[in-house]
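Below you'll find only one chain, the form predicted on its own, shown as structure tokens.
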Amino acid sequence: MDSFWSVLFSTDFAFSVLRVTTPILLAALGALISNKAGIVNIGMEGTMLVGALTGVIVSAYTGSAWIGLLGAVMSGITLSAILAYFTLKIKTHIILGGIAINMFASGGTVFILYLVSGDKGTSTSLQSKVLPNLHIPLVQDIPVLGPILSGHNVLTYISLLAVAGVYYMLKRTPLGLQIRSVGENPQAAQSVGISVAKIQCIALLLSGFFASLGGAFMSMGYLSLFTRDMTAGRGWIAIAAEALGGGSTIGTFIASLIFGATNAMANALQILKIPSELIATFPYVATVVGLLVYAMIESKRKKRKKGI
């Protein structure tokens, strides 16, 4: 037990929290933007999975990790564009559309992986590239903070910068104002000339952009290959993090850190003689607990509004 606590309060554990949080945070920011526009993107899990596979395949065939990342992003945006077409143009139910995306991604990625590599489980036969880690000058020499903040994958730093970028976009730009207006009162937004469908489409595309970044991190940063269903529910955890964050950028960031810490703690628990099957449930149990807390907070808030 002493060894567990020594791991838990080490710089390595804090480093791993930021690392594990990255894909959750990126997808949660995407979920936040779409939710702010009044359209729930349930397809985050599938979008992450497609982005992860596309990044590996494109980087393997082009020999460039950055082109692979671009391919991953384009695949996520394309998938979200398809979802937007069916839900906003054809009026398919958004929840059913998102579930269809997830189901397609789960089976489709295995099929495509088999076509290009001859393997249904991993992409080890593909010479895919990995995005670089960055060592920050001066910061890396600071005691305690240096080993925690320096040396992460480039997408980890992009995710942290994205928090500030999304906050600014939603609070300070015309697009952010339109997204919030459409989400809060689409009829009022329509009455002043804002195209509700256009803004919701843009929000879905942005959510696909961030989700695919999270997926690319999984296969080109967290690991150096693609494995079947490798996102392992992180898209759903991201949706839960956005809900627990109360629809705010900072709240979503904090909730993502909490879920990331839970995942990192599950990894740390492997040093104890605890069944691996039990350890694997920790992130999902934390998700359920987080949603219960969110539901209780929302219930109390609504009661206060009604004066009960």
Second form
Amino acid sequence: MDSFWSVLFSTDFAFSVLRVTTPILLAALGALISNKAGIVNIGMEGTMLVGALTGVIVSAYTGSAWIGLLGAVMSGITLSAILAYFTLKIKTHIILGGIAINMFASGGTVFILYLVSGDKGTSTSLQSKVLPNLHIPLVQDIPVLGPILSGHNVLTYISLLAVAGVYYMLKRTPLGLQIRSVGENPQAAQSVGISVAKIQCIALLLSGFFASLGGAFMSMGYLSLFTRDMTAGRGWIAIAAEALGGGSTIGTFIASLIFGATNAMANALQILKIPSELIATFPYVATVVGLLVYAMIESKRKKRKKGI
Amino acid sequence: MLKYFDAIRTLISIAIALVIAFLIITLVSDQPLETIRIFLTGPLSTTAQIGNVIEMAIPLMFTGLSVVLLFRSGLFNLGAEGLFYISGVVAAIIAIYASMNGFIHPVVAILAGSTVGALLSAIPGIMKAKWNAEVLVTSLMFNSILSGIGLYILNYHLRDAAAFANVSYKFQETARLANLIPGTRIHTGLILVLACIVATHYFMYHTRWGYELRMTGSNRAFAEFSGIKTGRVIITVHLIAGFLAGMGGSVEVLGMYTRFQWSDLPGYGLDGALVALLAKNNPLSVVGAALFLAYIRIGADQMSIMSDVPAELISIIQAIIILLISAEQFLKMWKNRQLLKEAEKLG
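Since the structure above is the form predicted on its own, I would like to see how the form predicted together with the partner chain looks, so please show that one next.
Up next: the whole complex, starting with the chain shown before.
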């Protein structure tokens, strides 16, 4: 038990929470934006996977991690653009469209990996690059906080900045206002001259952007190569985090941190002989409970309204 | 022509997906024509291959039928995936640890798996019926939860340390499903699934219950207004759909394997959504849709064994089919033009 607590209260643990939260948080912010526009993108897992693979391939061929990141982001946006074209233009059901993205990604990435590297499992034969870790001057010298906050991958800092950026975008900018109004009442938004399809398209592209950043972190930061199905459900955890966060930026951030912490805790909990398979289900159980409580409160409120 | 619009659109979607697949093969393969030939005719080459197609169609029919029921009642539930898996685990437990005679053993194992599937499926159903909790998200969460629990049971309670891979102890011989056609692995599960399909068809179109289900699916508020207890319909549909998905998982495990060996979700649940889509949510069409899907998969497997194109090409084909078939506006222009023509003829 003592060793459990000492693991939990170490700076290493706090550092790893931020590290494992990064991909979840990035994808969750993407899910948040598209949900705010009233469009549920369940293709996050697939978009992350495609982003992860593209980052590795492009960085290997160009020799630059940054161009690799650009390639990853372009692939995520392209995939979302295809989804947007099908769902907004020729009216494919958005959920089925998301399933299609995930199906394409799970097999398609292996297909492409095999063509490029001759291997179906990992990209070890590709000389792919890794995005740099940043050591922040001054901050890194602060005791306790320094080792926790400094030395992370650049995408970890981007994910934290993105929380502020998305919060500001949704709350304070005209685009954010349009996204929220389209999501809450598309007819009303249409009647004041907002193009619903255009706003939903932008929201989908943004969700693809953030999901592919999360994917790029997996293969160019968290690990330094691509492996088959390497996102391992993080896209679904991101959707769970968004749902548990109640559709708010701060809520999504906190839920992502909690899920990141459980993920990081899995090792510490194994000291207590709690199987990691069961710990892995925690985010989903928490989300189901959260949704249930939310739905109960909501239906009670509706009933009360009817009573009056 | 217009009467067959849906069928034509489905065929055109499949054709486009196949053409794109051929293009990719041409780009990738050294012998494109030979590769395409293997892909298209491989599944018919031997009795064993034809058997493979039918074996693979069995679980697809189960999950497809399960998803048809849910989609038809207007519920976007993708939980068949997790239910299929966990029910397979339950059936495996009984196949390993219980001792019964040859006929009773698989029956008990399948019933146990199906019942667990039904009960677990009811949870998102009750949440939807009582508090209107979004069934899509809860069912997706349940997939991941059941995957973790199933893996835990496999690793901690069923795992055979003497085996080389991450697999369970061997099932008892009495638990395995009987073979139906010698020379293939087709098992009695085929009869079971066909019976389920016919029964579902009957219930959906010839009983009051089926009428209520379809009404709830087309407009829940209106159905409620006309006196249908939609909450009860939703829970019943979830129970039956979960039962079917669970039966599929149990049958697959007992019919095809001697040990439980899925260390991840096997994917048949989401494939069920594709089957339902191809079948236009019609129970009887599930047979053809599942056979088609199984056929192109076995073709892709053959292709990857005998040529230089990997089998994962199939997931690209599937993604394109899903995008096109579920697209409401796809070929609408053509339909409208046909409508105009017919109107001109009349007027």
